[in-house]
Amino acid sequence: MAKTADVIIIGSGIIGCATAYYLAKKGRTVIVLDQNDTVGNGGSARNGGGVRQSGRDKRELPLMMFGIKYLWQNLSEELGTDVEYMQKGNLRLGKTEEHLRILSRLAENARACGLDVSMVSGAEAREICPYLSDEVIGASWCPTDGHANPLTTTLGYYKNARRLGVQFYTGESVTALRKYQGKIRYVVTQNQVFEAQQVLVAAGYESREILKSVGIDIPMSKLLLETLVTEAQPPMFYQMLGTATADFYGHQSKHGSFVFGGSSGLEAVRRDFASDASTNLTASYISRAIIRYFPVLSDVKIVRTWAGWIDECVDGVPVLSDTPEVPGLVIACGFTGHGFGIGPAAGYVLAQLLAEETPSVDLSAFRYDRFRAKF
């Protein structure tokens, strides 16, 4: 196998197995690193399945609807993998006055941004999804949000990326970026030491640690969130669901199984940065979360749990971005947990910025070095 190509793209989760397939198109020669032993064994293979526009950030906004719009439409087509996304909408359900003005907020950014989102009434809400329990006093509804399986999605890929030449290199784990002459060159790992004219780091968390071997440091923490899955119920309601406060979030699944997440607040308690195995304490808090909105499922069964380390950024928003002190190296982390539902198009134009071309988004929001102090 080469050890040299025009890119070399650190992390093989969404991000980085669409960064490659996209440039691989382009007729760039890619390589993919993972510290891992198996591709996609971050963030990408743990997380809800949310395909959203709706909850975001203003600043992600467009790049999330360029998604919906024109990559998750035909996904499933292109990479000849069921990525099982539907596009149901999404209910964030509020309980409280102070969730309806949180909820309010979000649509009233949403809908400045262009996107269709309206605040309904708890009986409206339950008119969408009937099983909703009485103490849902209001929600917003946006139509075209949705979700899919994250697993195929990063395996589909994964999958194509290699057909068209990609390079995975997996168990290894990178030390050190390296520069030659003022640009980026070198990606050093514990075992050997890889070359090429242009970098991608998108390792989650770690790209922290990687990137201040050439001085950069991107403002973010570790955080742990835990998903469920039950036992598979017959055809419900496919909608998206979520809260104002994130009590949790989920959907019915192409299989009848529900997929939940969320968090229990206690997180942060947890020392281990080590371990990703889940707990009784977040699974439990989960599931009393869900029976208050959903009182249907009940006497549901949970088939497993599983846990995820997240790149949270100081402002919640991702850094895409290239880097003018390091010319060829490129960043995309801190994706917060938003990361799935915005991974193609992340990678679409992430391709494309590292393809020398004119991004099809707008990433001047997403800049690197917007957490510099203004003197």
Given for the second form:
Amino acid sequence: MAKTADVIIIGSGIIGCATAYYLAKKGRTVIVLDQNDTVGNGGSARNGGGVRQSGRDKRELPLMMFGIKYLWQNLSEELGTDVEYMQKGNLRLGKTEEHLRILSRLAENARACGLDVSMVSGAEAREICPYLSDEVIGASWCPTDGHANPLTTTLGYYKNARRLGVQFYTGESVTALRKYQGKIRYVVTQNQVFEAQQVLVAAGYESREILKSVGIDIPMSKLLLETLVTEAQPPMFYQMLGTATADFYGHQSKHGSFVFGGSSGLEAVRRDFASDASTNLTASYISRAIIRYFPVLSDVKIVRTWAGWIDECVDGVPVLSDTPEVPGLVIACGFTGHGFGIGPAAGYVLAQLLAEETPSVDLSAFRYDRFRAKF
Amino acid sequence: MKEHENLRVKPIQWHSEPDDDLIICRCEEITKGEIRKAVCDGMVTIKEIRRYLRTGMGLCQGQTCGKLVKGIVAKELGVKPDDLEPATGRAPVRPVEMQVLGKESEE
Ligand SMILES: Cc1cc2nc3c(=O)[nH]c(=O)nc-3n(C[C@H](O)[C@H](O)[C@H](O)COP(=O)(O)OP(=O)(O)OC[C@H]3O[C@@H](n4cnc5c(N)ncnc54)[C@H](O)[C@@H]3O)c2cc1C
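Would you mind generating the form predicted in complex with its partner chain now that we have the form predicted alone?
Next comes the full complex, and the chain you just saw is listed first.
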């Protein structure tokens, strides 16, 4: 079995799988390595499915808008897999004047980048989504936002990459990268050594440990986010929902269940950074937050809760970058809890970067060497 | 688990079987044929099957079909059912209303 390829990708999340797929379409040979036995078992299988532009940092918006315009629309068809993409808009809800100020500022930033986001009154928000509580006094509204199914999206990319000949090795934990004559060449796992001219590190927070072996560091922290899902309900509303203060976010899936996520605010001071078990606080907290905005959901039953790590970059946007000091190495990490929606676009431009084509979207805001001390 | 992992690289050829229409996961109405097809498409762990097809994601959370699904996947891969990791159980064990779960911190 060949242990060499044009490109080795470390990490089989949405970023690794999407990049592998787009590279295979360009005729490159690709090996994907993941330490887990299951493909895409990191954040990519655990996220809330938000595919949104509004609320994003403006450095990230052009790439996200590219994905919405050119990739998400036809993704189910392209992958022969129902990724359940629904483009029914995003309401970010506010209950106080302060909330509305936050939302207006975000909306203004987004409009400056050419995104259609407007402020609507409480009554207008209730016209869009009649189930909202009367406490909501206003919202921002982005009609081109939406959501999708992260499980079928990630596995859909995997299935098609595999069909095009990409070789996936699971249960292969990468311990180090090695150079040969100044360029990247070997990827060492606990079992064996793989060889390629180019390597993409897309291993979430763990990218940090891997990159240490070639003297590169990306300043990120590791935080656990939590999610819950309800029993299936009759169709109620399909907008993506969020709030000014990020109390919770979520949507009703195609299948009928609601998927909601949120954070308690205590993530950074978690005692145990080894286990990814849900805490006993967060699902309860998320439930309380939801009921305040959607009293109608009080009696809906929760069937499952889970948690997943995010790789929070110190300045809030990812690194998508080649590294002149290690020719052949490309880095994609630090997605900061919103790497699913941008995943297809990120995979698309990373494949261009690896194929030495000019990326469709300028990536200079995502350089790996942009981080500076305070002064 | 080394052997069946290689199946990610070496594709399994699809062939239909007479009982492919049999419903295996009743909550989500997923048939034996759909499960066997997913294995051919590269879904070789119980987690992958579950996430790709929704087997065991309905109201009973796999308490009824878990074993059956495992047997079908194992047979398709040519491994013993016990070689396959079970899907992770998730809290709450029984469905609970949002307002009940949300009351945890009331004085
Ligand atoms: C609860 C939660 C909710 C979220 N909600 C949203 C949302 O609504 N919208 C949105 O856009 N994003 C959301 N996100 C973020 C999103 O899930 C991630 O940004 C995205 O999945 C990142 O994809 P990835 O491929 O970079 O990382 P991952 O999916 O985490 O993949 C990294 C992979 O690298 C592998 N790996 C790690 N170390 C090694 C090693 N040493 N050797 C080999 N392999 C290794 C891991 O096993 C893993 O499979 C959420 C995340 C969480 C946890």
